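There is one chain below, alone, in structure tokens, taken in the form predicted alone.
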Amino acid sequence: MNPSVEALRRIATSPATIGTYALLVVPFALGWFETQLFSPLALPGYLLFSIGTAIGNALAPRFEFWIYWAPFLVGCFGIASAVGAGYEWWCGRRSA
């Protein structure tokens, strides 16, 4: 197997990536579905969603807010993957 594919798979499934993704998405999604479930943990996801909504609204102002969930989820995965790559790099340096 190609080592770069293995590295990408390890980054995508690392605990740091999954934990970061869950931390960004789950608290915000719970608050989205039920307002009583909003907690301070939703702040990072809320900020990302607000920034994405502002950019999306500037580009195409007629979309409804639920449309921005797809770019939000993809953006959160990108941030989580960057955290996971940093974690894998740090683990590689520790073991060397």
Contents of the next structure:
Amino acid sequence: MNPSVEALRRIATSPATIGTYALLVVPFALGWFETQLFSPLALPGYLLFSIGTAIGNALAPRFEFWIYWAPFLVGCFGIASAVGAGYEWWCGRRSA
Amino acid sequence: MRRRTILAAGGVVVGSVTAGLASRLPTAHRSLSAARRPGDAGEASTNAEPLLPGTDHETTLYEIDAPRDGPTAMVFGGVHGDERSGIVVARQVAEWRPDAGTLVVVPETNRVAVENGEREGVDGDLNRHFPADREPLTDLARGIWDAVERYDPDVVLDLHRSLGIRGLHREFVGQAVYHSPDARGEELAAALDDAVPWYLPFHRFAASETNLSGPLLFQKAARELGASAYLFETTEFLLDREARVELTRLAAAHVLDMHGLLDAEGER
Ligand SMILES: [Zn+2]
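Can I get the form predicted together with the partner chain as well, since the one above is the form predicted alone?
Below: every chain and molecule of the assembly, starting with the one above.
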């Protein structure tokens, strides 16, 4: 396999990537489903989603807020991948 | 590798469910329990009467007289017909038992709009029909205003909800308390914030002194009758129906408590 494709695959399936993604999305999604289920763990997702809607609402006020789930999920995956890349780089350096 | 990944994801799910259950919105507020329990000075008497009888707008006004003398407060729900939390809570307030004074409640102020589940009724936005130095603009607004003048309330509370959050979302006004200059808006916002968890920082309440020259019902009541007037706004943004109702109920109980209709300390 192409080494750079292999590296991307490793980052995407890294426990750091998936753990970060779950941490950003799952606690927030629970609170979205029912307010009582909001917890301190939901804070990162809450901040990202709220600030995202604030920017979106300033640019295009006509969208309903559920629309922002799509950019939120993509953005969270971007952040999670950055964390995963850092983690894989750190692991690689330790084992080198 | 796979197992570690699944464990990481599973840990987040379990962790957040436990944390969520452990940090429910506090509900045991003194003013709320005072609102629900009958006063020890005797039973309050309730009287229901139709406003605008015989018209499309006919709606019920509840007058609850406490056994002790005190101020008169008016609570409105359903000025905007699709803002359900205010309607639900105003119906509940109509069953509360104040310890002092007179509590007047109109749960479905714009009844046609409430029945259609729409913001506006037949004549547009009711909460823009109370201009300065003029009669209210429509039959409905005049009928509501007649009742307000008749009771000459010391306190007016109008219950609303917004789609977004004031200060975060342009043109939305959620999680805010608008109040007349002499009203205790800051105190109300602070009391409501006790029910907002620290990890929902954008949902903290803002108090905002209103300009009394506007055409809103609570502005006219403050301007022409000198009432301490409040317009309460919760938000639909990230709050479910239950949370909106709870915050609205707290707002109503705190206003009645602050202005002496409830005996939250259990003695006076
Ligand atoms: Zn409204």
